[in-house]
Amino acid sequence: MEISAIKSELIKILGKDKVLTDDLDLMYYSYDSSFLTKLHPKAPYAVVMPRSTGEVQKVTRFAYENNIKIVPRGAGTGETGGCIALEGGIVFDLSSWNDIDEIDAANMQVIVRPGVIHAELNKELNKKNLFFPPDPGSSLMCTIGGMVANNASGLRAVKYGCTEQYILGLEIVLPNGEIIKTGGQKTKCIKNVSGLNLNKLMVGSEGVLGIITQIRLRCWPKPKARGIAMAVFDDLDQAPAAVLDVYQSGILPSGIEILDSSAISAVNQYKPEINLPRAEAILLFEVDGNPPSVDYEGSLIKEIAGKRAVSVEWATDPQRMNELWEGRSVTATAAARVRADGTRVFAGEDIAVPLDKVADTLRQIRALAAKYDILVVNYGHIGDGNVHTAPVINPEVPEEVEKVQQLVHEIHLLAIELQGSTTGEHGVGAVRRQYAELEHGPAVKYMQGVKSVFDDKGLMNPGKLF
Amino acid sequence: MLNFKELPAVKKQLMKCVRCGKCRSVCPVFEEIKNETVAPRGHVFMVQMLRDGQVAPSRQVGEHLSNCLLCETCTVNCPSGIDIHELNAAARSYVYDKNKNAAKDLLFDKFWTNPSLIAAGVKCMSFAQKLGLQTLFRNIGLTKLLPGDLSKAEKILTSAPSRSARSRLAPVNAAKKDKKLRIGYFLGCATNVLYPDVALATVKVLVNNGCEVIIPENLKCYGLPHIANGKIGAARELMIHNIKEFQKYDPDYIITDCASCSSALESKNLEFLFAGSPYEESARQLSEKVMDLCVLLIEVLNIKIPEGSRASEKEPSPKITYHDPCHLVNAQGVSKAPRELLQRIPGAEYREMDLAQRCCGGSGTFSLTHYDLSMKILDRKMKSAQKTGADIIATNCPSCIMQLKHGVRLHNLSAQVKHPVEIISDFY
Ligand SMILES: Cc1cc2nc3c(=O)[nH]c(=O)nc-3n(C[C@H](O)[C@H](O)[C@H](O)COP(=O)(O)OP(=O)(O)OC[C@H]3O[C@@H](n4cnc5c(N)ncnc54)[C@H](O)[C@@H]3O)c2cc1C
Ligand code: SF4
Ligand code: SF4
């Protein structure tokens, strides 16, 4: 089908207000947060903005009948090119479909549409003393649909895990237009082992199996108290060791984050009022729970981390805690501040390694960065071995682009060599699919087989995952 | 004249965008339209496409870029430190330069500035919007030339009082009691013409607090219309004239009661205008003295509002809420002083509204060219204001005052919209 015909058909199906067809408008859908699409933006044939399952179904059927590729998109904060129509096709922008259908506090669950923003959801849940614990750095902008598709997690994964642990059920429109519900057709229970676990299959499927149109999420009671210990190190190696010490003491903090010296400087440049101390590394330990246990764990962490750290600050003042936590949350972007003529690029940024290899990993990343003469900012969820490396380069200098690509390739290989993974939470998308065979071997064939069951024509978000 | 592609922001900042999308979460326009074509990061992307020649500087691109209030909310929230609104304004100006033929565009020539003056121009542009629309609407019948929304939008404009502030105020106003400071009052055009009572109140409150207030008679516009028309030389001349005028009196501070004026007079803009010129130093000295009225009243004068001497007793204990003008809170980081001032009003009850810092959607001509969108943004503001149950919505920017007054009419509210100094002047 001609692209112009696709456009006019889509307008017939959804009406003009829910379809973008103009070439200029479409250009805005040629990027997400990935370095890949910064270098090679790719616009779709058309963008649709459906607001009901029926509308998604109509467009999906039309695409299926006419062999047109389709790509779901949330807020476009993914770092892998996952929501980009790299092979052409129709993009479904689901970010404006942001209804919270029901907060069922008695049953500790919430039912939402895919475009609800993570932070907005928690704002609403908070009114009922509930929360959805996974806490990505992109909380203010990413959608729940995108989080489910990427199995996102974040600063609190140490204790609360990833999105997958909270999925009770999903409504999905399959590429052929069929609608299925995973996790039970009608159930509202929170414990359920009936049937093959399609919830788990769909979470983290990065939009290659179907379009998620409704999500039933498990919520947790909001802890009454919270505190943050900031441990300051003059030797980078001591920080991962302190994390292991804290675990050994029997404490499970709700978050353990690391910032290296460049990350510290980036945060201070973005918000001078946060005023982090200059150091080789900082660890932020967040503990939550009821007030006496938070105090107890806080003082224990202070004592244990204090053995390796030069100082430990224990903060329970809400303003200070928010500053510290926000400072860490924005590091991903604020990293761009450390070089006046540079920016951070999202490439090779998300490896995960076993806990006892974190120190080694950080050391080797620094060596690689020195080898390629590239400034890197290291930060991340050290509590679960998820290290974010932010290379800061001038993307308008071709040699730097070339060098950074070699650097990130080596970082990915390093992760695999150290018994880690190329991605702890951001996903594979288009940028890490080259490592699928190396990471998963023959299992990849079965992954492809699963995909073909759902997507017999290979129309659903092609060019991603494997 | 600097070429668009050579502008410092365009050269240095474009590549800094990580496309993280944080700016999506704060943009009032995005909040309403919710698609990437109006996201701040989308504007940054489009500016890059323009710079790299991937898109032509067509009017259509200009229209896309104009879906922006230049409210600077994205800029203050961008972790990468990108002046997003400046990039947008620079690109609009570039596009406009290449598409000067249409009648409608010709009118907007008044508002769009020359690329080489973007840093100054962004502030000036919004100000020109305010100034320009008044003059243009009344003098050259803009409404007849512009389509659609504009006939509705005309209602936003209130007719200007017949006597300007300048005609009602003496150039030198002696301090009552002991003189503490000599204040140069940069009486902005919009306050002068549209809200002269604000100017009168400003002078009254200052003289009662030990200030001699000088409104230099020969003070001219700070060159805005000239900048807007590309006559940068003339704009500099005017500013030099103003600098000399103020130098004659050597004031301790130069104050304005208009958020746009003070933001246009701040150091960054003046530096831009005078960098490398013999007047650089005098301009720097001038900008160092510029201060928002509320900041002066609180941080310098630390005023105590006299109790019990209230001139009008119409509302015995008013409930007051405050709306932050973008040009004050985002462009200058001023948010505490106006609140503090309002909280010092004897007998008044201050009530903070939700999202007080969110743009009201006015932004000069934006409410005219994008009336329906502007009204949606205004609706949210009016709801927040209404929820407080306030009798007075205070704000300190003529454009916001105009927009909020329109909101009060649209929503049939009983609240009044006032500049903080107007409320305070009742006590003197
Ligand atoms: C500054 C910053 C910080 C970040 N921090 C974290 C972090 O701490 N932890 C973390 O896990 N991630 C993080 N991320 C990555 C990203 O925000 C998450 O992966 C997020 O879940 C993506 O959501 P989105 O709405 O932007 O999805 P998009 O980027 O739009 O899409 C992501 C993928 O999901 C698919 N998809 C989206 N919606 C649907 C749907 N309804 N149905 C089916 N498929 C769909 C897309 O096709 C694509 O493959 C961060 C990103 C940034 C920019
Ligand atoms: S917040 Fe700044 S860096 Fe992030 S997308 Fe917006 S402009 Fe780009
Ligand atoms: S200046 Fe205001 S309206 Fe314009 S993009 Fe930024 S936040 Fe949106």
The other form holds:
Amino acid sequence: MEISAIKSELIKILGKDKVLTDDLDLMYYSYDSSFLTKLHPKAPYAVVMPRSTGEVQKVTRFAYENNIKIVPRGAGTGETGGCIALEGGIVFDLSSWNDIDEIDAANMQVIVRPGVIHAELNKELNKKNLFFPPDPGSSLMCTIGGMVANNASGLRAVKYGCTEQYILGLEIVLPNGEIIKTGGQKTKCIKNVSGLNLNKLMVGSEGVLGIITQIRLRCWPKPKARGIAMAVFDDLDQAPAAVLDVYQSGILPSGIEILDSSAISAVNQYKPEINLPRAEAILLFEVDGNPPSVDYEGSLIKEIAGKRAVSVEWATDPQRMNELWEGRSVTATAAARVRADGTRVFAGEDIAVPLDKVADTLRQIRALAAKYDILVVNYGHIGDGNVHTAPVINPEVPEEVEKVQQLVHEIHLLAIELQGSTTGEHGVGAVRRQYAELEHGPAVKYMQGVKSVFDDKGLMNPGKLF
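Instead of the form predicted together with its partner chain shown above, give the structure for the form predicted on its own, please.
Partners and other molecules have been left off, which leaves just the chain.
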């Protein structure tokens, strides 16, 4: 079918106000936050902006009958090329479909549409003394639909886990236009072991199985108190060792973050008034819960970490906590400023490794950075072994572009070598699909088999995951 005919049919189906066809509009959808799409942008044939399940179904059926590729998209904050129409086709922009259908406080759950922004959802839940625990760094921008598609997590995954642990049910339009509901058609319960767990299958499937149109989420009571401890280390190995000491004492912090010397330097260069201590590593432990337990766990963390750290500070005062946390909160921005002529590139920077190999991982990444003569800022969610590497280059220099691609390739291989994963939270998309067989072996053909059951024509977000 000709592209012009596709555009005309989509306008007939949805109306002109819900279809984008101009080249300038389509160019916007040829990117996400990944370096891959900066180098190789790919515009779709058209973009649709449905606001109902019925509208999604109509367009999906049209695409299926005419063998047209389809790609779901949220806010476009992803870093793997996952929402880009690499092989052309129709992009479904779901970001404006931001209705909160129901907050069921009595049953501790909420029903939302895919375009709801994470921070906005928690703002509304806070009125009921509830919250949705996963806490991605892009909270002010990312959508719940995107979080489900990529099984997002973030700063507090140590205690609260990933998005998948909060999915009670999903409404999904399959590639052939059929609509299914996972987790039970009418159920409102929060515990359900009936049937195969399609919730788990759909969460993290990155849009290759269907289009998520409604989400039923489990919510938790909002903690009454919070505290933060900052521990400073002059020996890199002592930081992950201190984390294990805290775990073995029976304490599970809500989050544990690490900044190595490169991140400390970047933060102090970007915002000198923060004045982080010069060290090999800084750990930030966050504890939440009831006030007595927070005080007890905080004092114990200070004692335990103090056996390995050169200094430890514990704070529950909101102003001081914000000051302690500020260094971590600006790290991503600071990383992009370490070179006047440079920019941070997102080319696969969220590997995950076993906890006891974090220090070795950081050392080897430093060695790779030196090998390729590229500035790299390292930080991450050490509590679950999720290490972020931020390479900074001048993307206008071809030699640097080539070197950074070689660097991130070696970082991905390093993760697998150290019994880790190429991605801890940002997903595979198109950036890491080449590592699927190396990481998963024969299991990949069964993943592909599952996809073929849902997507017999291979139209759904092609070129991703495998």
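These numbers come from a predicted model, not from an experiment. In this text, rigid core is short for the largest set of C-alphas that superpose within 1.5 Å between two forms. Residue numbers count along the first chain shown, from 1.
S.K.: Has the Cα of residue 237 moved 2 Å or more between the two forms, judged after a core fit?
M.R.: Yes, the C-alpha position differs by at least 2 Å between the two forms.
S.K.: Note yes or no: does the Cα of residue 129 move by 2 Å or more between the two forms after the core is superposed?
M.R.: No, shifts by less than 2 Å.
S.K.: At a 2 Å cut-off on C-alpha positions, does residue 264 qualify as shifted between the two forms after fitting the rigid core?
M.R.: For residue 264, whose C-alpha is compared between the two forms after core superposition, the shift is 2 Å or more.
S.K.: So if we fit the rigid core, how much does the CA of residue 275 shift between the two forms, in Å?
M.R.: Spelling it out: core superposed, C-alpha of residue 275 shifted, distance 4.4 Å.
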